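Read the single chain below, which is given as structure tokens and is the form predicted on its own.
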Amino acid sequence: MKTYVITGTTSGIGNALVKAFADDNIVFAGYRNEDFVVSLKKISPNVIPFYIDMSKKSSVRQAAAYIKSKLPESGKIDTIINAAGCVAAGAVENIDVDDVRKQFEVNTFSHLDFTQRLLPALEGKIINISSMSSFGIFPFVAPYCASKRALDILFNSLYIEKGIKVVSVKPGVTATALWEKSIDLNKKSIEKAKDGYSAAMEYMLANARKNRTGGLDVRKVADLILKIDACENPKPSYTIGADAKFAEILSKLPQEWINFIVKKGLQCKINGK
């Protein structure tokens, strides 16, 4: 049996991964909402839920200590999968900078802190659930884009410096509750942004609701991650979804071209063309 540590397991990609790995392996499954503990345990006796709030340094520290205390006799972790995350949205002009700081704390710094604390036990690879947003071309979710890009840069450097296998998985829009949850999370920023960006905000809100069911099936992302985990020498980055592949290609163009294409594309979406 292998040992996996996965954050963000109460829904979406993280939850699909727990279900995929738990039959034959020990899976430490991170949660923040206590309501999901029972459902995680029901997946398999091999699932060990652990509490972690990615916005609190003390919680990250306690979660890592708990995992190390519960490791099997071998004392090793085969794979760490950083799947937890949130979205800070709004117009850069007036978004609260503290919200941007929290975005980086949850999506970037906490994953680095958590992984550093588990590195002595790690004998396999690290797989980060990044995003096509890390290509950095999406207005009104700039903090999210930047946090995912920073995650990729930091962990890729870890690979170069230490030789640990690190993989970034960049899905396109995925059918999870993440984007719909972001509406409640960003109410203040969205209201601020409506002053001068009302049409864009209405489109972004409608799109977030649609993505709950209209995005990429989480099982397809989970299947890709299973293949990556089984691969002895995986690539450092994988892109999945037509929109993600388009974003990757677009990111290679000169910045002036990118800005023009994204701005025109957004205007067309807002106008329903």
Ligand SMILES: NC(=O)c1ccc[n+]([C@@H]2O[C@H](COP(=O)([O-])OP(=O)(O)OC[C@H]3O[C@@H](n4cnc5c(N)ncnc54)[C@H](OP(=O)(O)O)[C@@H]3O)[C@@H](O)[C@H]2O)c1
Given for the second form:
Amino acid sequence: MKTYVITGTTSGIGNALVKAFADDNIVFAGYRNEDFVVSLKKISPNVIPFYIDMSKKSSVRQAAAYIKSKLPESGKIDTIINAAGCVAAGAVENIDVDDVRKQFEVNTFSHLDFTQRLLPALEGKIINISSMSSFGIFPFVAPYCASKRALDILFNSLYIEKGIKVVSVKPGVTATALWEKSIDLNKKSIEKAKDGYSAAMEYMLANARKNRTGGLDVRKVADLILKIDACENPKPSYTIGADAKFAEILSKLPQEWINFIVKKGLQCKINGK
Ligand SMILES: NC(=O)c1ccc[n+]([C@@H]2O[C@H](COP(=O)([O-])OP(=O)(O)OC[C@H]3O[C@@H](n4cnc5c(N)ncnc54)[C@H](OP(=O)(O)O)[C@@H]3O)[C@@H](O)[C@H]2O)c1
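Please move on to the form predicted together with the ligand, as the form predicted on its own is already shown.
Shown next: the complete complex, the earlier chain at its head.
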């Protein structure tokens, strides 16, 4: 039996991972909404739910301490999977900088803090659920893109400096509640962005609603992560989904070409061409 620590397990990719791992392994499963504790426990008696709010430093630290106190006798963790995340969206011109700070707190800093605290027990690898957004080419979700890029840079350095295996998984749009939740989460910035960017905002909102069902099957992302976990020497980065692969190729072009293509692409989408 291996020991897994996974955050963001109440829905989407994290939840699919708990289901995939919990039959044969101990899985510490992070939640922030108490309502999900029962359903997490129902997955398997091997699941140990733990409370964590990635926006609160104290909660992140308490969660790490709790996990350390509950580790099996071996005292080791085989794999940490940082899956919790949310999307801060809006126009860079007028988005509240505190929302950008919070985005980094939830998607980047808390993962580093949490992982650092578990490192002494870690004997295997770290798998971060980054995103194709890490390629940094998507307007109106710039805080999200930047938070994922920063996550990748920080953790890749951990590999270079300390030799711990770190893998960044970059899915394209995946059929989870993430984007729908982002509409609610970003109400204020979306309203502000309508002033000057109303057509783009309408397009973004329509997309966010579509993504719930129109994206990759979450089990495909989970299957890839299972393979990565089983791999002795995984690559530092994996993209999954045609959109993610396209974003990866695009990101290798000179910045002025990227800007031209993204601007043109957005205009065509907005005008329905
Ligand atoms: N869906 C996509 O298109 C897509 C594409 C690429 C990468 N990703 C990444 O995949 C990861 C999982 O997302 P998902 O698509 O599976 O979406 P999801 O279903 O919304 O899952 C996100 C998970 O993170 C948790 N979470 C959010 N904010 C949190 C906070 N402040 N503290 C603790 N937990 C928090 C959520 O808990 P609650 O239930 O309490 O909200 C949920 O369990 C994220 O890191 C996301 O950025 C998603």
